[in-house]
Structures are given as C-alpha cells and as structure tokens.
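Next up: just one chain, as structure tokens, the form predicted alone.
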Amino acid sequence: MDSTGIQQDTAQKVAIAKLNAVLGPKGMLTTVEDCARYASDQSGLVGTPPVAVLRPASTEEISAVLAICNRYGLGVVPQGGRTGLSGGASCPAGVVVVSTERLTGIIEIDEEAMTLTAWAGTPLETVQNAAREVGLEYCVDIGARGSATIGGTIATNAGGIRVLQRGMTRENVLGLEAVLADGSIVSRLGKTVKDNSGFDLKHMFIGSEGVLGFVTQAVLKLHRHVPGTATALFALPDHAAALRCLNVARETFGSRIVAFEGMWPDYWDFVCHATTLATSPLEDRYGFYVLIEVDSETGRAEEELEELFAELFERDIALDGVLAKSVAEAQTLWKLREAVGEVDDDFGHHINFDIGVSPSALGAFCDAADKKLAALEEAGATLKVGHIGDGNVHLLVAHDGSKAAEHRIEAEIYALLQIYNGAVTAEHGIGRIKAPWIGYSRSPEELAMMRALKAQLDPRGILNPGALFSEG
C-alpha cells in the first residue's frame, strides 16, 4: 500500500484506465509485444517492458498524463530516439514510458532572429536539414543524428564533434517548454539572447535527464550556414604535440575550427590494422593522430590547411599528414574516427568510459589510466579516442564480461578521475549505468542540492526513477 492508501496494483489499473481515456487507442500501447520494444535504449542495459507506452501528441496531453501518473504514483520514463548510452531511457519494473514519437515537427523558423522552434520528438537531423534549407545551421551534431531527438539531446545536454566551435546543447537553446511531475506547464519559448529577468529556469531541465520535468518544445539558436569544409589528418609524436598543434591552428583559423579529434595509437592500430574497420592512409605508425576540420568561409581552406601542415612540420609538431581533396576523401578520413561506433563485435566485452578532464590534463590522465589498467588483472586491452579540444576522451577497456571485473575497473578509473577533478560523463549523461559513480564528480553538498531540487519539483519521485541518482 502506498502513501495514498490505495493498493498499488489497484492504483495502477485505475491510472491506466484514466490514461487510456485521455490518449485513446492511437496514444497508448499495452500489448506485450509493443511494450517490449520500449524496454531498453542503446546503452546495453537491459530494461523491463513498461506497463504501457504513452504517446501524447500535445503539451496538454503530456500535462494530463503526468498529472494522472503523479496522483497514482506511477513511475514515468521519458523516451525519444532511445539512442542514449548511459541507460537513461531503459525501464525499471512497473513504470510507463512517455514517448515523444508523436510530438514531432518544426513549429517555426525565424530567419531574422536566427531561431528554430521544434517539438521535442523531432529528430536532430530533421532540424539540421530544415535550418540549412533557409541558409542557416543548427550546430549540435552527433553520430545518431538520424534517430536522436531534440528532447533527448536537451535532456542529456548532448555534445558531439562541434563543441569546440559552438558549445554543448546548453549553449544552443534559447527557450524551453517543460511539464512538471504534477502536470504544471512551465513555458518560456522566448528568442531573446539578452534576458536577465531572474533565474534562467531552462537550465534546470537541460542536462537533467528527465528527472525534473518533461521537455515538450524548444527554441534553438541557429547560425549562418557556411557551405563546405576542409579536412586533414596529421600524424604527431604524442598527445602533447596535439595540444601544440591545436594552439597553432587556433592562431590560423580561430573559431573556424569545426572539429579537432584525437586518436591514440591503441585505437588507431585496432581499427586500421587489427581489424578491417578502417584503412590507414599513412605508411608508417606514429604516436598520435589528429583529425581537423575547418569551415571554408575564406574560400581557401584547403590551401590554409596545407600552409598549417608546413608550419607544423617545420616546427617538428607534425610528422606526416593527409589533406582531403574531395568530399569522398574527407568521408574516408572521418571513417577513421567514427569507427569507434563499430568496434563492439571485434573488441568484445568492454566498458566505454565517457570521460571529461581539462584539455591540458588529458594526456597525463590517459597515461596514468594506462599505467593503472596495465597493473589491473581484470583489465584487458584499451582503446582511446576523443574530442581533444574540449578534454573528452572515450576510453574503452576490455574485460572478461563479469560484473566483478566491470566494477573493479570502473572503481579504479573513477578514483583516478577524481584526482584530476574530472567528469564521469562528458556528453552521454549519467542515466542508470553511471548513477552509482556520480559522487566521484559531484561533492556531497552538490548532490544534496540536486536531490533537494528533485524533491521540490517531483516529491513523489515519478520522473525517470533510478536515473541520475542511485536508489537508496
């Protein structure tokens, strides 16, 4: 029996009946087969089929749905494209899913204000394409752009390959509408860049992984679209040279650097030589590899990259390099970096750490992690690849598949990360998988504030139970 005095199974049945009355047959799925498809996301965390899948088609329907769920204490897992890698959209037992798959579409593009307003269920790629049709661009970009939704990227404060140039999702959201646990609607869909009228409440929801409210609409910041880019691969002696390379590149290109991606030798050798995931365009092997992409606003970006390489070579920063002369060649170079999304079958059981540290400390952290893992019996091979300019490394560590090995490796890496004042997740969110480790990046006082905010906005704890905070 819960705090309302209603037997839980009876309360659930009453809630489901009321939800069905609000949503109708198109807005609600209850069969075992249908619900099973919504149990898990792409994190690998196996979820439990939800009691029902709710598919509201408006803010008002979401408001009514959450009010019912809150009244009867029915847990709610928000879901968009289910592309998350931290288990934030995987279901614990006894919850309903509220999906944004019917809450989709572009609401407005304001070319003068350079904004785009979209429903939360709109795929990221749809937003990007709509902006480009009017000569503008939404700059947040991730590999799952075709499936990931705007609401999902806001909930996790998604990063991706263009953070160096345009920032995380947080920097690209001007206005937001969200529904609280009790059904209250908080709507601030303004396009004003300068607004210091008290607290900027949208930031409570960006990166909060659906535990404070359900995002329904967003006003996104657009930029002028610069067609075309130039791409090059540089081979360097080590990570320290990569930071020197970035500093020289900034002197040349400034904010025109779209991406600056790094690949350690363990990753390079695995994707290019131990497997057929990618093909090396270089004859020799080196201590570090950097992929740089710049926009072509000046009309001579390729020439500028050639000049940059000449300077880097002259200063013993770069040892070798390849400049893409066509879109196809650029795609081939990017395949080297993006192959990390295809290593699972060949690499076997592993942990994919999404770690953030200061860019200046990233090399030292990775060296320390390699040393620690080499002495750890439970750890196998490692792969390291990431966003060098913003200090985000994806560290993949192989193990025997046991929970004991997984826990031991995580404990060692996160303890090391704590020394470097780093983040246990840089761009994928905490979800349920990393909830036990959030204390390695947040102080007890910070966690207490987070929990107090959660208790204030969602006192019955119905919103995404088990995500972000560990149970108990």
Ligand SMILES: Cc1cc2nc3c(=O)[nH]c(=O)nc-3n(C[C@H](O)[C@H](O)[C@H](O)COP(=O)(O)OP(=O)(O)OC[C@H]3O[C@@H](n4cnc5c(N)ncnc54)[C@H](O)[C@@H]3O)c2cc1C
Contents of the next structure:
Amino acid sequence: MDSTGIQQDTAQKVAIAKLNAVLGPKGMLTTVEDCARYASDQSGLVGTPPVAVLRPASTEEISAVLAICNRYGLGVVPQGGRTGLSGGASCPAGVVVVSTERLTGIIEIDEEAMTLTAWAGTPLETVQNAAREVGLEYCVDIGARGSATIGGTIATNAGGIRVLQRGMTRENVLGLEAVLADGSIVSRLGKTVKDNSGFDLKHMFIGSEGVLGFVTQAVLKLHRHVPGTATALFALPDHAAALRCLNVARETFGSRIVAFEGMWPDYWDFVCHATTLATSPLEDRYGFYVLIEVDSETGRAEEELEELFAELFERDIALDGVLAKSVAEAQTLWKLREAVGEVDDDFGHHINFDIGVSPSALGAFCDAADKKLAALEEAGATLKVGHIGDGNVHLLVAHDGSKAAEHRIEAEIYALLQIYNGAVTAEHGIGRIKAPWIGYSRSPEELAMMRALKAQLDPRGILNPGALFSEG
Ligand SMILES: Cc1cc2nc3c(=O)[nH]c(=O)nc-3n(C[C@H](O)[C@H](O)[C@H](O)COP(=O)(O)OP(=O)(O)OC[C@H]3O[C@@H](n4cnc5c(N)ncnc54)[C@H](O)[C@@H]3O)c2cc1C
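With the form predicted alone in hand, show me what the form predicted together with the ligand looks like.
What follows is the whole complex; the chain from before opens it.
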C-alpha cells in the first residue's frame, strides 16, 4: 500500500497518469526502447530500465513531479549526463528517472561578481566555454566535461584535474537551488561571498548524490582566465620523487600549479605499450611519470618549467622530461593521462577503485596494495593513475568477472585503506557500487547522522533509493 491507501501497482499507474498531466508528451518517455537508454551510468553497474523518464523543464515542474512521486511512493533516480562512475545514476527496478536534459542553459554571467548561474542540466564544458568567452574561468574540470552536467558535478562534488589549485566542486559553488522530496523548493541563489546567517545549507546538497534533494540551478564561482599555461611530462624514479618534485615546483609556482597528475608504470605500459591508447614521447621506461601544468601572468610559464626541469634533473629527482611547445603538444601529453577513460574494452572486467589518502601516504598505500594484490589469487593486472597532488589514486584491478572475486578484492583493499585512514571514494561518490563499503570510511556515529538527515528530508525514501546507503 502507498500513503494514499491504494495498492502499489495501482498507485504507480495513478502516479504516471498524474505525471503525464503535468509534463505532457514532450516531458515524459515511457516506451521500453526510450527508457532503456536511461537504465545505467558509466560505472559498469547495469541498471533496470525505469518505469518512465521524466524530463521537467523548470523548477516548478520538478517540484510538481517530486510531490506526485512522494505521494505515491515512487522511487526517483535523478540523472544528469550519466557519466557517473559509482552507479549512483544506474536504476534499480521500479523507479522513474528524473532527467535534467531539458533543464539546461546559462541563466546569467555576472562579470563584476565573477559568477555564472546555470541550470543543473547544462554540460560542464558549456559552462567552461561561456566563462572563457568573457575572459573568466569555471575551474572544475574532469575528463567527462562534454557530457557531465553542473547538477551531476554538484551532486557528486566532482574533483578532477584542478583540485590542487581551485578545490573540489564544493569550493566553486556560491549559491544553489534544490527541490526536496515533498516538492518544496529551497532556493538560495545569491552571489554573497560572505554569509554567516545560519547553516550554509548548500553544502548539504553538494556531494549528497541525489538522496537529499534535486539540484535545479547553481551560482558558480569564476576566476580570471590566465591565458599563459605550460605543460610538461617528467619521468621520475618513483612516487617518492614525485612528491619531492611537487615540493620543488611549489617553491617556484605556488598556487600557479594548475594540475599535477601521476602515472604508475603499470598504467603507462598499458596505455603506451600494451595498447595504442596513447603514445609515449619518451625513449625509455621509468618508475613514475608526472604531468604538470602551470599558469603564468608574465608569459614565462614555458621558460619557468624548463628551469624547473633543469633543477629537478640536477637534484636527481627527474630522469627525463618533455615540455609541450604548442597547444597540440600539450593535448598529446594530456592524452596520456586521460586515456584512463578509454581502457575499459582492452582491460576487461575490473574494479575501479577511487581511493583517497593523505598525499604523503599515497605511495606507501599503493606499494602495500600491490603486495596484497600480488598474493591474491582473484586479482589480475593493475593500473594506477591519479591526482597525486590530492592523494587520490584510481586503482583498476582486473579479475575474472565473478562477484566472488570482486568482493574478495574489494574487502582486501578497503581493509588496507582503513589502516591508512583513507576514503573509499575520493571523488566519484559512493553511489550503489560502494554503498556496502561506506562504513570503511565513516564511523557509525557519522552514518547515523547522515541517515537522520535523510529520514528528515525524505521520510518516504523516494530519492535515489539504494544509493549512498545500501537499503535506501
Ligand atoms: C571519462 C570520465 C572521466 C571522469 N573524470 C572524473 C574526474 O576526474 N573527477 C570526478 O570527480 N569524476 C570524474 N568522472 C565521473 C563523472 O563524470 C562525475 O561523477 C560527474 O560529476 C557526473 O556528472 P553527470 O551529470 O554525468 O551525473 P550522473 O552520472 O547523471 O549522476 C551522478 C550522481 O548525481 C546524481 N545527480 C545527477 N544530477 C542531479 C541533480 N540535478 N540533482 C541531484 N542529484 C543529481 C545522480 O543521481 C547520481 O547519483 C569521470 C567520468 C568519466 C566517464
């Protein structure tokens, strides 16, 4: 029975009819073929086609839609670009999808306040380009920028390649509007930098993976665009040298380090040698590779990187290196790092760990993980690549595709992670895939508080059931 006292399947039918009345044919998809496209995100977790795909085009329509779903107990999976890597947008059976694909566009750019207000369904790249057109920058940047949406990046508190310089999405959102499960609209779209008038509620929705509310609009923080960037690849003996390299680079560049990305030899050999996903610009193979991008107001970025390389070479920190001399060369270097988004077909069944530990402990954690995995029958090859300046490694572990192997490997890695006081997800989110493991990162008291918040804001548990908390 639902809250209206009618049988569940009857309730669903009544709800669908009411949703249809609100959204009309343009705003709702119900055929099996149409719905099948919305079943899964890019995590590999195969979802079930939703009962219907709802495509509201305004905050008011989302409010009306959620109020109906809440009344009839219909589970809702919020979806943006479906580029998520944790199964948060993959559907369990019997839910409807609420997609932001008709909730797109830039609402305003305020050059003086350095803000951009956008609808949740706007692709990240559209926002980046619009900001650049007026000489400003939105600094959240991830490989999936073409499809990932502002709402999705907020809901997952996306990280990416510029966290070192500009922080996670959380640090780049000034205001936000969200709709709660019962349809009430919580809107704070101001551009106020300083506001201590009570709780900063936007942070409750950022990183909440669609379980507390549906994000509809956001005011994003922009920075001045610094056109002079330079990119280099350094080959190093090991991860410890990469940390020394970062420290030396900080002495010269400070907060002008835009990105500092690391690649372990297992990953390098796979994308450059075992496959043709990327091309190595180096003659030899090394113990570690770092991609560094810096910016400069003075137009000396390239020269400064050359000087940095000379110093690193002198101090035996770097063994080889390549400096990009053009935008095309910089893109070729970035391809080495971003090829991780294309390994799936060649690497076969694998677990994609998104580990966060203290940057200083990352090397030791990876060494310990390698040792553990080498002794584990269920574990195959590994690939390690990540935002090492942030202590975030994407560790891919191949296995035979069985649930048993997957579980064994996960249990070993997360148990090791607890020793390092790390996070089971640094940036992709818990979603459905990591929901059983959240307790390895969060204490029972923290989890109880999260559940209390969820129960208060979504007492019927309609928002993204099964995400974040296993039982919805
Ligand atoms: C090639 C590639 C590279 C990537 N690189 C990075 C990276 O460097 N850093 C990183 O952090 N992530 C990365 N990702 C993961 C992914 O792009 C991010 O998680 C992104 O933020 C998801 O955005 P989306 O619009 O696709 O959201 P979806 O996948 O549609 O949804 C993700 C989650 O957010 C919820 N959600 C979506 N929209 C809303 C909304 N409006 N309101 C409430 N909840 C909502 C969903 O229910 C789900 O739980 C990468 C993915 C790929 C495929």
